[in-house]
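Next up is one chain by itself, shown in structure tokens, the form predicted on its own.
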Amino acid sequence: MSTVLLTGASRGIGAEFVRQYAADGWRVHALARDPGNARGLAEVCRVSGDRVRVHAVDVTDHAAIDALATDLAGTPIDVLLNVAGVLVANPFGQSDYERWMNSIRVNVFGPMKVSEAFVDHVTASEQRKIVTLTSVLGSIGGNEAGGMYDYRSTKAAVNAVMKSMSVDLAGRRIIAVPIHPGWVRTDMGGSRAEVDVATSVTGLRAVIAGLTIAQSGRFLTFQGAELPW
């Protein structure tokens, strides 16, 4: 049975990634800041039965991330996926510092600090995938309308992150890669989203499923595609 762990699991696209990898069998760690209040995930718990753990998680927590590597020591997790993530886009002139900072430390501090606690079980599985879901926003070749400064920087910044682990990462064959997810309907992305989450979701657990060695440190979206950085 094959393994995922995952962040920002509450709601939204990480709720239906827990709903969709335990329908088709996967064993699924779930990670939530409160998982109390996260009436999305507990509806896929109660109908997941006993593939899906819940853990209670911030991952602006180092601490508690440590202390969950530690539990879950020799489990291979196939597929650890970074979904949590928070968006702030205040324009020029009007930047908000101390929110600035928390973007950062979600965005950036988050995937990377998760990653680094689960790299030994990453590497024990058969899949050696690192997948943290980024925007399209945060690419600076394709960034022609400006503004979004905190967000653009810090998915810029989780970009180059991943493209790094793929380096260093590379001797234990662990393939690392960023994921555009689409602009979605969800509470992040708004109601005139392009793109529904179940159609995301699906559109990105296909390129998981896919992605090779070659294809690590690419800049891709849900559909495949290679975004410029």
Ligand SMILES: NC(=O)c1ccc[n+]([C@@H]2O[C@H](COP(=O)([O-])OP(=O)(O)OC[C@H]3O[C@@H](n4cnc5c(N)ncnc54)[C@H](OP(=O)(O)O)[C@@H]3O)[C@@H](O)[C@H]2O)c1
Second form
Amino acid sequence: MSTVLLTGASRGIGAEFVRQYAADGWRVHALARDPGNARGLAEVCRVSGDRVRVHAVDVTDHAAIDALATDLAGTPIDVLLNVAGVLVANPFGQSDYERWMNSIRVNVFGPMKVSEAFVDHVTASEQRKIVTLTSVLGSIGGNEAGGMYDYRSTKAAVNAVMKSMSVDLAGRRIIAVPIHPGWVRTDMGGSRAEVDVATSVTGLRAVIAGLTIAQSGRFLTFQGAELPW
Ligand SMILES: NC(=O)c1ccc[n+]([C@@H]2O[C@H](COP(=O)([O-])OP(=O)(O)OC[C@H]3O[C@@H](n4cnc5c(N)ncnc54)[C@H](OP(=O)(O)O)[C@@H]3O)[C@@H](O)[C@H]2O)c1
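Switch from the form predicted on its own, shown above, to the form predicted in complex with this ligand and output its structure.
After this comes the whole thing, all chains and molecules, with the earlier chain placed first.
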């Protein structure tokens, strides 16, 4: 039985990952900062039984991440999935630097810290994959609309993080990729988004399942296409 550990499991894309992986027979470690308020996650847990273990972890709380990694020492993690993210879309001239710093803590330091804390668990697994949900809005080459300084910069930064990880962890035969989930109908994506959450996660899971070491360090979409950095 394969094991996935993911952040941002309370709602949106993360909760759907929990639902689909559990339904597929995977063991799931679902991290949410406030599981008591995660109604979607509670329902998934109810139907999934003991395949899903929920852990209360805020991705900005590095001590809590380290404590969980110690708690799960010896547990191989096939897929480490960084899903938690925040979107602040400040236009030029209206930067809120405190909020921007929080976005950096969640969107950049979060995936980095979780990956550092759990790299031995991933190394001990069969599949050895570290995946971070990024955004096409983090593509510098693809930026023609401007704006969104906060969100774009954090996703461009986490893309750089994942690229370096792909190089540094190749010796452990770990595949590390940033993947864009599409424009998805969640609280973040809004009701006018193009893709429903089930379709996005079905595509993401297929891409993750098919990842090869040759794809490590590529910037991919939920349909397996490659994006410009
Ligand atoms: N939806 C889209 O169109 C789209 C497009 C491109 C990329 N993405 C990326 O895909 C990922 C998931 O997006 P989504 O649409 O599912 O977003 P969402 O519905 O807004 O959910 C965001 C998730 O991140 C969690 N989170 C935020 N701050 C956190 C923290 N400090 N510690 C732990 N968890 C935290 C939230 O937990 P709480 O419930 O506790 O707030 C929630 O589970 C994000 O990284 C996002 O940038 C989404």
